[in-house]
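We begin with a single chain expressed as C-alpha cells, specifically the form predicted on its own.
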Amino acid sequence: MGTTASQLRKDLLSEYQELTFLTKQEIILAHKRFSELLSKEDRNVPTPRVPMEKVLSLPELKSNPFRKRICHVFSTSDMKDGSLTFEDFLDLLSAFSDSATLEIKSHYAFRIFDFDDDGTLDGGDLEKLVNCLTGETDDTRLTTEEMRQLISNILEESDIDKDGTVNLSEFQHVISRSPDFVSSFKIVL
C-alpha cells in the first residue's frame, strides 16, 4: 500500500478513508505533511520511512510528553526505531482524530502508557506516566513518598481484579468515567 508520488492516487485515497476515521480532506494533507519530512532520496523508496527524530518535529507532536511513545506504539518498524511509513502516520491520526471511537483512543491511549509493553500497567509503568505529566525535574519531580502514595490511588481506583496491575478492560472502565478523554486525546494537523 506504499505510495511515494507526490500525488495520492484515487483508489489508495479511498481505501484510505475506508480503513481510518480520517476524511479525504484530512488524508490528503496527511500525505503532504508526510512528503515534507522525508528525504529526497526517501522520496524514491517504495515505501518510505520517516525518522522518529523528524516525526518529533511536527509541531503537534513536539510538546506532547509522550511524543516518543505515540512513535514506538505506531511504528511497524521491524528495527523498534520508531520510525514511520506513511500507514503508520495515518494510523497514528486516525486513532487522535476526532471522530476515533472511545474504544480506539482508549486502546491507544493504553498501549502509549504501557512503557514496557507487556500488556498491563504496573507500578513501573504508572510512574514513567506521570513523570511524563509533571516533567522530570527536581522542581517538578514527586518525591518518593508522594509518588508511592499517588501510584497505590491509581491502583486502588483502577485495579478492579487487585492484582497489583491495570489491564486493558480496567483501564477502559476507569476511561469510560471521564467525559473529557475523547476531547482531550487527539491531535489535529
Contents of the next structure:
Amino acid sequence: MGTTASQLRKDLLSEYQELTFLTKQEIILAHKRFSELLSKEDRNVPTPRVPMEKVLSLPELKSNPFRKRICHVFSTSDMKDGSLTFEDFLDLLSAFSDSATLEIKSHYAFRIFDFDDDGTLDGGDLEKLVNCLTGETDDTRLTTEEMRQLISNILEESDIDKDGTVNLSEFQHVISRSPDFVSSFKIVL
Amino acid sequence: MAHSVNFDLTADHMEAGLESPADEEGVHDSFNQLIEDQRQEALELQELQRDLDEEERDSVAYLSSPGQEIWRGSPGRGEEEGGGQLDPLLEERWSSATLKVLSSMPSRTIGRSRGAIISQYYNRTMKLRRRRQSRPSIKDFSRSARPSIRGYGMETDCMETEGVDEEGRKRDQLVNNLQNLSLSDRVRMLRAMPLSVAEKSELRRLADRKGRRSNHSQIPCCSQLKYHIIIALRHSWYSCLSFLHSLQLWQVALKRVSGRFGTGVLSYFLFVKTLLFFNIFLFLVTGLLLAVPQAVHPPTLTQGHEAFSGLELLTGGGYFSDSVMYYGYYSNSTLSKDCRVTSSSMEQQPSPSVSRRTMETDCGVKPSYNMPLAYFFTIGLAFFITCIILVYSMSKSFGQSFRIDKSHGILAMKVFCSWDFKVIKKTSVKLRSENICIQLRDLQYRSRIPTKDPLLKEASLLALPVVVSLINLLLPGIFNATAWMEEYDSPSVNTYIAISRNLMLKVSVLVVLCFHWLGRIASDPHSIGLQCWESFVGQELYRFLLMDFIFTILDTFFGEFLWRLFSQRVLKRKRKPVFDISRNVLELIYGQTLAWLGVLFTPLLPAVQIIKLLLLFYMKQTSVMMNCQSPRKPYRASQMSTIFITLLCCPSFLGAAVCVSYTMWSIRPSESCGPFRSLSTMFQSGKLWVKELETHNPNLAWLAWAHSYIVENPLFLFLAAGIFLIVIYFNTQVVDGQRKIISLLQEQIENEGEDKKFLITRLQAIHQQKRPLSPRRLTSQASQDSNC
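Got the form predicted on its own; any chance of the form predicted together with its partner chain too?
Whole complex next, starting from this chain.
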C-alpha cells in the first residue's frame, strides 16, 4: 500500500489515522515532506523508498545524535540500509508524536538505544549511548575510567535481575519514573 | 517477562557437566546408568560445540569489545552469583548455542521480535476481553457454538508445540481476539502495538473481514440504526477535534522555540497558549450572551455621550464609561425585540421583577431577553466551566507527572531520559551535550568535592548574614515609603503600622533561620559534612551578630550622616532628619534575640554583645548630636517603652527560649564534640545526674523522686499553669474590686460635699432668723462695729 499520486487517497488517510497516533493534518504534512525527499524517478514507483542520507537531511533529524539509529529502527528494508518508505516514515512520526503512549515511546527508545540489536542494553550499548549524549568533541567525552564507573553505576541502579544488561522491562521501569520523558521524546514536523 | 537468568545451569549442563557424575559414584545403581548417559551426552555436546566454535568464531568476536571488559571488571558482580561461579563463565567465550539460547530468551526478544510482540498483545487482548465481557450475550455467537466455552475464550494449551507456524498461529489468535473486542478497543489496541503500519493494517484487515462476515446478518434494524448514529457521532467528534488541531496557532513559532531551547522554555509558551484559550472562551461567552444583546438594544442615555478623546484607552473612562464595557450600561429589565413602541416605554419604566421572561407585547413577538438573569447566570456558568476545565487538566497533568520513588536511580534516569529530541539547532544540540556531560560528571563525583581555596570557602560563609542584614536594612525603608503613600489619618496609626511591619519582617527572618539551623542542619549534619553542628550554628550566630553591627554602622553613616548632608545641601531643607526611634529599638531587640539564641552554642556571645552595645552607644550618640533634630510630634515615651519591653519579652525572649528548650529537649547532640557527646538529648545529663545522686547518696533519693514525678510529669506543668492562671484571675478581680471601691468613695465624697453645703445653708438660715428678736443686739453690734 503505497502512494502513487502526489495526493494521498482518502481511504488510506483514514486508515493511517486509525492505525497511528497522528492527526489528519500531520499525515498530510508528512506526505508533503516525504514527497519532497523523493527523487524524480522514484515518484512513480508504487512504494518508493528514500535512502537514509536523504532522510537524515531533514532539519528535524540533522543534528540529532541518534539519527542513524532512528532510521535503522524504523526501516523495514531487507538490506538493513536504513531506507524508509512512507509508512515507515509515518511509524517514525507516530512514535514521536504528541499523543503516543508512554509504552510505545519507551519501546522504541529501547530499540534506538540498543545499538547492537540484541534485545538488551549491555555495557557496549550503554557506552555508545553515553558517547552520543555527550557529543563528538574531545573535551566533552568522558575518559575510560569515568565511563567505566558510570556504566557500572547505571547497571547497579537499573539492572534488577543482575544479569549485567538492561532489558526492556527494566528500561521501562526506569523510564516510568521520569515524568519528562514523554515530553522530550517528541519530534514534530 | 523478565526472567531471572541462572547462568549456573547452562554452565553445568553444557560446559562443566563432567564434574557432577564424578561425585556420584557411591549412589544407587539405577542412577549410575542415568549419570553415564548424561556424561555421554555432555561429551557429545562438547564435541559439537568445539566444531561450532571453529565455524562461528567471527560471530562471537564482539565479546572482546570494551563493553564486556567494562562490566566484567566491576568487583561486586562475581561474588553475587554464588562464590565466583560467574567468573569462569566470563573468562570463556560464549558458544553460539549459548548465544542462541540467550538471544531467544523472552526477556530479550520482546524488544525486537515480531512474534514476541504478537504474543504479548495476544495476552493483553485476552485480558481485555475477559474484563469487558463478564458474561457474553448469546447473539454474538454462531448458532452451532456452545456459549459456555466460546464466550470465555478457551486458550488451547500450546506451549509444547514449537514450530515455524507458531507465529502464524499466535497471529490468528490475536486476530480472533481483536474481532471480539468493540471497535474503539480494537482501534486503541492496534494503535498501541509497536509494529509497523503494514503489519498493523494486515491485522486490521483480517480482523475486519472476519468480523464483518460473522456479524453482518445478525444485527436487527434498530441496533443498525444505533450503530449508524454512533458512527455519525464519532465522525463528528473526530472532525471537531481535527478542526481544533488545524487552527495550529503559533505552530511554527513554537517549533522554532523548541528547536532552539528545548522543552523547558517551550512549556512557558504553551502555558501562554492555554491562558489565551481560557480568555477566548470567556470572551465568547460574555460577548455573545451579554454584550451583543445589550448592544442591540441600547438603553436611552440620561446624559449626553462624551466625545472620544485618546485618553480613554489609558484611563478606561470617558467615552468608554457609558458603553457595553462596563456594568453600569446594562439594563435591569427584560429586553425585547422588534417592538419599538413598547420597548421604548419599557426602557423608561424599568420593571423591577426579574422573573418575568416573556412580555406581552403589542406586536405579539415573543423573544425577549431577561438581562439581570442572563448576567448572573452567564458569569456563574463561565466560572463554573472554567473551574471544571482547570480541575480536569490539573488532575490529568498531576497524574502524568507524579512519580513515587523519585530519589532512586537518578543516574540511569538521566542517561536514558535526558535527551530532548525536540532540539534541532546544531548549536543548541552542542550546548546540551556539554551540559549533559557536566551533569553526568557531577552526579558521578558528588562525594568528591574539589578542594577550593580554604580562605575563599570561609569567606563564602559570610554571604548569608550579609544578605539577611541587607534585607533588614532595606525593607523598613520600603515600608516607610509605602506608609507615606498610604496617608493615614493619625500619626500614631502610622507609627504602630510601621512597628508591626518591621516586627513581622524580623520575626519571619528569625523563624526561617531557626528552621534552617535546627530543622535542617541539626537533623542531618553529615549531609553537609559537618562534624560538630553546634559549633557551626554558634559560628553562624556570631557572624550574624557581627554583620548586623557592621550594617548598623554603615546605616548610621549613610542613613544619617550623608542623608543630612544631602538634605541640607541638595534639597535645601531647613531642618535635619528625624531620628527613627522605633526602628532603632527594633534593631536592638533583633540583636538581643540573636544573642539569646546563641548563648547555648556560643557561651561567650554576650561578651560580643556587650562590646557591640558599648560601641553602638557612643556611635549613635555622636550621630544623633550631629545629624538629627528633635522630633516635632510629641513622643509618648512611657507607652512606647512599655511596648518595647513587651516586644523584648514576648516574641524575642520567648522565641529564643522556645528554640533553646527545643534544642535541649529534642535534638540529638553531636557525637564527636561538646559536653553532651554521648547522650541522646542534652536534657539527659540532668536526668543522669539525678540518678547518680540517688545511687551515691540514698538520703537525696527524694530529689530523684521529685525530679521524676514533678519535672517530668506533665501533670505538674498543668497544675503549675493552672495555679498561675488562678493567681492572675485573682489579681484581676482584686483590681476590679478596687476600681469599684474608688467609684464608691468618689460618690461618698460627693455626698459629703452636699451634706456640707446643706449644713452651711441651714446655719445661715437659722442665723438670719435669730437676728430681728434682739434689738439690743443691733446696738451692741453697731458699737461692736465701731470698735473694730
